[in-house]
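What follows is a single chain, given as structure tokens, in the form predicted on its own.
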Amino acid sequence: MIEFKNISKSFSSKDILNNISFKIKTGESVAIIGQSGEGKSVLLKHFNGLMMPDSGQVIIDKKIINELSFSDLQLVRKNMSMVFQFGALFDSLSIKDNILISLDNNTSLDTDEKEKRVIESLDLVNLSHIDHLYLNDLSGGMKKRVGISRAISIRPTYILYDEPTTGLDPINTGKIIKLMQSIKNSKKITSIIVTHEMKIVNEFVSRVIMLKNGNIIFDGSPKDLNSSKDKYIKSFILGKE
């Protein structure tokens, strides 16, 4: 389980995180909405101790990883795996390779099972067999797929998304999100994404926390965001003002 307790994040005095609190359950899905600046980004990296907070506790499996020394931190992140908005691939390494570089750092698996675990990992996202390839062979969506491959590779308890659709068409966006729903349901993953897609609130979430002036203004099912009578809310899900 993930808690979030009273959690502040402020650069160059403004407030990003104003006392912050929530709690996510094992295995469910979770979307971090809001517009541009309002600090979603900032909140998902406070979940694997790439950001810190100024005050409060951000807690792992009860564990405080804001307290928790560098080793230990660590170890926490071998159960967490993160899809980076623009992939955060090696253009220089094979395919193979950018998947064994996470394998590399986050497992004790001898030679034998990595490669095993590489093959596995890319069936699972519908890539089978491009392994010898490198990013310049590939397209948009294919790059997305193997960014989440580097991330299941690991067999992780949580993954974090971070705009994982960024710069798809529609129909590229459904194979990701469909692709997502499958590794979520077969693997039991607890997943939190930042996103402004609504499609994948609408089709991938059991639940969405909405964040505006550092506050959630909203913590609640889809269904019941879409009917929320509030007008930021409603604006902000037709897209208008």
Given for the second form:
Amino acid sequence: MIEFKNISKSFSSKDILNNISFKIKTGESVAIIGQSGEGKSVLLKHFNGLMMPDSGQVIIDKKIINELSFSDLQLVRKNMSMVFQFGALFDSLSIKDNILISLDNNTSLDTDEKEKRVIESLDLVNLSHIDHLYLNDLSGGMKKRVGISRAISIRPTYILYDEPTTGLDPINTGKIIKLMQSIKNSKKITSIIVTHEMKIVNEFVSRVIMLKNGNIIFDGSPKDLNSSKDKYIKSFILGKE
Amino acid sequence: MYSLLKYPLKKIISLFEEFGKFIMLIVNVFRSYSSWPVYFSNSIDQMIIIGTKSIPIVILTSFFTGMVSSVQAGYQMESSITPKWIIGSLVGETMLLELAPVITSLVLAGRIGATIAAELGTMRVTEQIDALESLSLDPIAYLVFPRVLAGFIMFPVLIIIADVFGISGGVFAAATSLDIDTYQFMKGFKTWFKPWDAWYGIIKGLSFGMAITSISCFYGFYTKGGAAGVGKSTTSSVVVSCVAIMLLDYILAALLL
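Switch over from the form predicted on its own to the form predicted together with its partner chain, please.
First the chain shown before, then all remaining chains and molecules of the complex.
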């Protein structure tokens, strides 16, 4: 269970998040949408403490994460993975080592179990045959898949996706959505996705939170979003001014 | 009047803010001591990058510095009343006390400082540092500690190499340009040599190594923006490291000599 209580955040006197509150139940899939610069990624980084609010509380499994010590926060992060917009994979490491670094730090598996887990995680994204390659040898879509593979390898309870399909062609976008779908169904993971992609909203999530000027202007199902009469929401969905 | 003062005041405040942030980074390096054994292998890699791979440039610069100081000392001591061996004393002392540590560190501020700042800066703007944090790793222990430790250990080694090759350069130039043989040069060198002078150079190496690596890590770690931000951090790290070397050089001279 995740709860955001009156979260506010500003940068250089510009308000990005303005007294935001919501709850996310375990197992729920939630999309955070809004125009560029509305603070979606900033909001997402509050879930795992990569950013801390100026005021308010972020509560995850009854722990107020913005009041935790660094070591306690690290314990919370062991149950929470993040897929970054451009992968954020370590270019000095091979694909396999990118996943191993996550397992080394977040699990107590022995060497053989870790090797097995790497193969399992890469199998899920159909990349186990190229685990020895480095990032320079991969396409954008492959990097995203490795990022997802790294995220799921630790068997998290929560998974955060920051624009997982940005920069991908429609075929790769479809592959990523299918992959996210299969992870959600098989592992019962709570998924929070920052996206502009209406395909993700319509096919993947059960709930949508829309941000504008640092406030939540919509919180409901994708069906309700699509049938909204609000001019701003309509223009966002249709991609027209 | 207010607007005239506003800009310099803002600059002074941001300078203090940056210094505070730098101190906090150093404090956090020490605070992460429990993770140090885990990341010690990273330090070995960094020792190779910072130390072993810098040896050729250190040899080259120190050898030529020794040669130049020998030729210049010969030019200034042309009088027939000064004994020729005095060149060995002058070159030896200047190399040990000043030229080997300072020139080596200035060169390494460019080589090592720029590499560290660009590497960490790129990791910051491509969210790799955020990724480390999200994977429950301590990015300061993982990225900053190994580099600072490697600088602390390897700089004194590089200074010793610079001392040896600087003096060798002096001997070579004295023999080829000034007609002073190795025996005379070394006689002069031994006459004024005090072991403390060599230790002083090594102490300088320790301090300069710490300064260069920590400053570069600071600028890289807190890079903002994209490619332009990385460029800015790299430039700042080299400039500030060079200024810090000069400042520390004076402080150490005033305190230890």
